[in-house]
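Just the one chain here, the form predicted on its own, laid out as structure tokens.
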Amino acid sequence: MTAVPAAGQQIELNEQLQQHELPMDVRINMPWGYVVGRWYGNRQVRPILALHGWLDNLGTWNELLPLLPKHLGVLCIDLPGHGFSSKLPEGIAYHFVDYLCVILRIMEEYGWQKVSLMAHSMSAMLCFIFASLYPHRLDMLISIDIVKTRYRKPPSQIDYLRTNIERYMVEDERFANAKREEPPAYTWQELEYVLHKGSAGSVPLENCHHILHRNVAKSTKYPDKYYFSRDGRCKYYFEFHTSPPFAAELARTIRNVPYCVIKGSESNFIDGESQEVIDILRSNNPHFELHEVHGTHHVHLNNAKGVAEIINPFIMHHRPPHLETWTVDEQEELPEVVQKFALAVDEAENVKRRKRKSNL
């Protein structure tokens, strides 16, 4: 016989639950400061870990995340200089690098033997890095509108380290100003069309209070004015290039690792020069795909339905709810692949009872 619990207890227990159901912000201590995130849902298990674009926030993911299977919690984080985490010291470039050492750093933090990755645009790039360095460390891995690294031919990338450089040491300068002196402000109407246009349209003006809520901060001297808070030397940070040999070696280091690619049909982030990546995940690693669904670059900000109808059914796939940790809204029935799994569970006791009894 099952004990129900007295009212007391279930009404305590149904709060219990509704807290892991509400997200809860964390601060994640790094050598130069702090990386923010917010943990989204079930909070018993690994959850996976989000990671945004240039220059966007954890806001990136707003849309997406109420369609997301309710078994696994969301960590999503604001990657250093970005949002609400803390900046680098003043005089240290950002680097590529940094970003992939802040997966390993909150791995260890939480224990994680494994991770599970969600990423979009220069994340995806940092993760199909990361694949690539510890494909045993990665369970799963869900890209948005990009599947490697940037490429620029010699003397393109000549100009550009040059560049990246002088503007770096402008930004820097700055930063330290803005220890003295408030960074120019704007009204809230305009810093949508900062971000509309610095975005190439990909974020549209009614999206894009998703992504300025965790990059401006409220001016001390106008009123309704704001100002970014981002530090603008990431505009500035270091990619990790590849040629292609370098990319189609990195690529055939992927085995056995469930990576599922969404383009986003608007945008041209996946592109001739992705193919041969694309050809080698597809050859040499059977849990690869690649699908398109409708819209820009922020096409899982855009079309969150569109993205979310690809991701679920490989997120039951490759994480499946366990029953202990699956939670259900009032009349909501357990999904297929859940019940199964309890079918045979149930099975597997009914056949240890009878060789129990088979043995008295």
Contents of the next structure:
Amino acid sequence: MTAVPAAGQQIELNEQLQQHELPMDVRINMPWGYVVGRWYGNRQVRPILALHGWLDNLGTWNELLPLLPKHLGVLCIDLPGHGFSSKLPEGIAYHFVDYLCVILRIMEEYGWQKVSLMAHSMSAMLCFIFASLYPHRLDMLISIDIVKTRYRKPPSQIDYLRTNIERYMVEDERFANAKREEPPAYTWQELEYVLHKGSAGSVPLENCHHILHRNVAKSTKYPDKYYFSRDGRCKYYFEFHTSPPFAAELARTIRNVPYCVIKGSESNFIDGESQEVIDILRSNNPHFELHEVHGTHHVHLNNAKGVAEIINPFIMHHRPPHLETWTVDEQEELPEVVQKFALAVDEAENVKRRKRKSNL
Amino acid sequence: MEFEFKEHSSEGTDGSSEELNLNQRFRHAGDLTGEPPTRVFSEIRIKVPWGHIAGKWYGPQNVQPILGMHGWQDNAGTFDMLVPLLSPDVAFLSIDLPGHGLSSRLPDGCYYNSVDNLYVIRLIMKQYKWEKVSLVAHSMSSIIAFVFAAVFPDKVDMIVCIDSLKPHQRPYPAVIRTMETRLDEFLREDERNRSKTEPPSYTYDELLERVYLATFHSVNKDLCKHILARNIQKSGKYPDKFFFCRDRRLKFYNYAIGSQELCVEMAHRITCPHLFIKASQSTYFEDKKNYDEVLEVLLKKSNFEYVAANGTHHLHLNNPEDIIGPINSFIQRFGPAASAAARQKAKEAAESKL
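Having seen the form predicted on its own, could you now give me the structure of the form predicted in complex with its partner chain?
Zooming out: every chain and molecule, the one shown earlier first.
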């Protein structure tokens, strides 16, 4: 089963999605390159924007997508440096502000005044900040296994700064050299093992292919081997660590944003440290929900059914399907005059149409 | 007075494609007014992955220089009045931080973060193969020097910090509101960077007035030209006018370094000789008790020196003679030459024991 890389699994997923449209690959231009995404499902309405975790890519959502409500599409993206998206230029480190700007730029690209977010891990921390900075631009936030940004005790944070910078410099040199020399290559089995171990067992071996598919490329030197094509410098991303009082202040501003958190039962990412923020959210925010679902940190990948059971009612409640037709009857059963009905004004030529441009 | 335009890089060529056009950009106030520079220097460029860092190298070229770093939205000219007073055997390299002065700006779409300056210092050290660095830094860079000494205590010989002791702590609601507006404004400014139209231009005197206002009168009016020269470019549209060409995205710097308790821990971690100069007419930029808490930790160190001097935030530019004594003494005792001598001595002592 592990011998065949993702193509087989991707076909399987597409079959499951055959009821409605196949996903559309999109590319959103950024000043330093582009971000790629896949728009699954309904393209007539504003989709949920789904953001993957650290060192993953949009494949992380593969198991969950077929189980989500059909009236809303999901635009999954590869964050810069991950999957098939561009990498940041040489010498530029990855900071949380860069990813926040990606969300804002996507909103501008599609003309969304508000955004619905679904995020895992590192992206969920980002979306916590986003929700705090822009509560009026967010109409739904689903976080997988994260409530708030993390805290590091000062000695640990100083060490973190140091290792991040020093290792980033090493990785940046490798990035510069990668154009000349291919990075080390591994067999597919080895890669699965590396990912499994690297995620501390959070991604079980049988699900590794979902994530590996877009993060590796076929080696030109060794016929059966692959190398990591995602940006190695992403490992040294500058996380926005917050002290407990600051995180509490951020939580206090998230008042009316529908915020659903799924905790993986076997994961320690949401621990006692998050309790203060959870309490603040519970008292300030009537739309805050916290549920525990059986699974590891990648609970949306390992127990998609359990996660869908929780978030589907949440999505139906906060982004219910719009009434798009005047009747619930199937189109073919309607009398012809009704089928052909169209507002005269839609066809009129002298009607001035103003395209709403987002004012970012 | 001779001044050379020389390329300086341990790798030979800096690979930078844009040559300095002296009709458009200015290395020091004299390029505008016709006066000689306050002290002879070499204009240098250090290669970095996204372009180059420009700087002015004063003094002997065969010794490791002190790295001079300016404040937010200033440039290498900030030390123009200080360098003539330095000891002649001391080399001093005053650089333009990315986006400022004659240095390359960051690529389109990239955000300026103050922690990146730690990385810039490491890059410069790598290019010149310095094991340790000596820093003289003002304002925002003074904060960076503090952080650098705490994060890389084994890579610093000494730091001289002018008028900013530690990362400023602001009330959290204000921080959150600032972050919110900064991101949007950054995106807008980033877009403007790509537009081909020239920004508003002004006459030389108007520019001086603007700099004077922008620094809240911190710089003496007649000395504004020193921090003006490297930040402006001759207008292509109006022959007698100039415009500011420092990267406007700098206005939305991401200052996030950490909380007050992190500042205290950093103060504990600093082991190198540390000279801090406080200007009497300058504010603390934050709640004074934060400043006091960190100062208390530092005062306990035997190699920390505190100097209170008369002057505004830019006292190193307005009245450098009031602070040069402690600075020269500090450099003489702990600067690159002293540190190299100490290392040599230790090496000889170890060898003689074998």
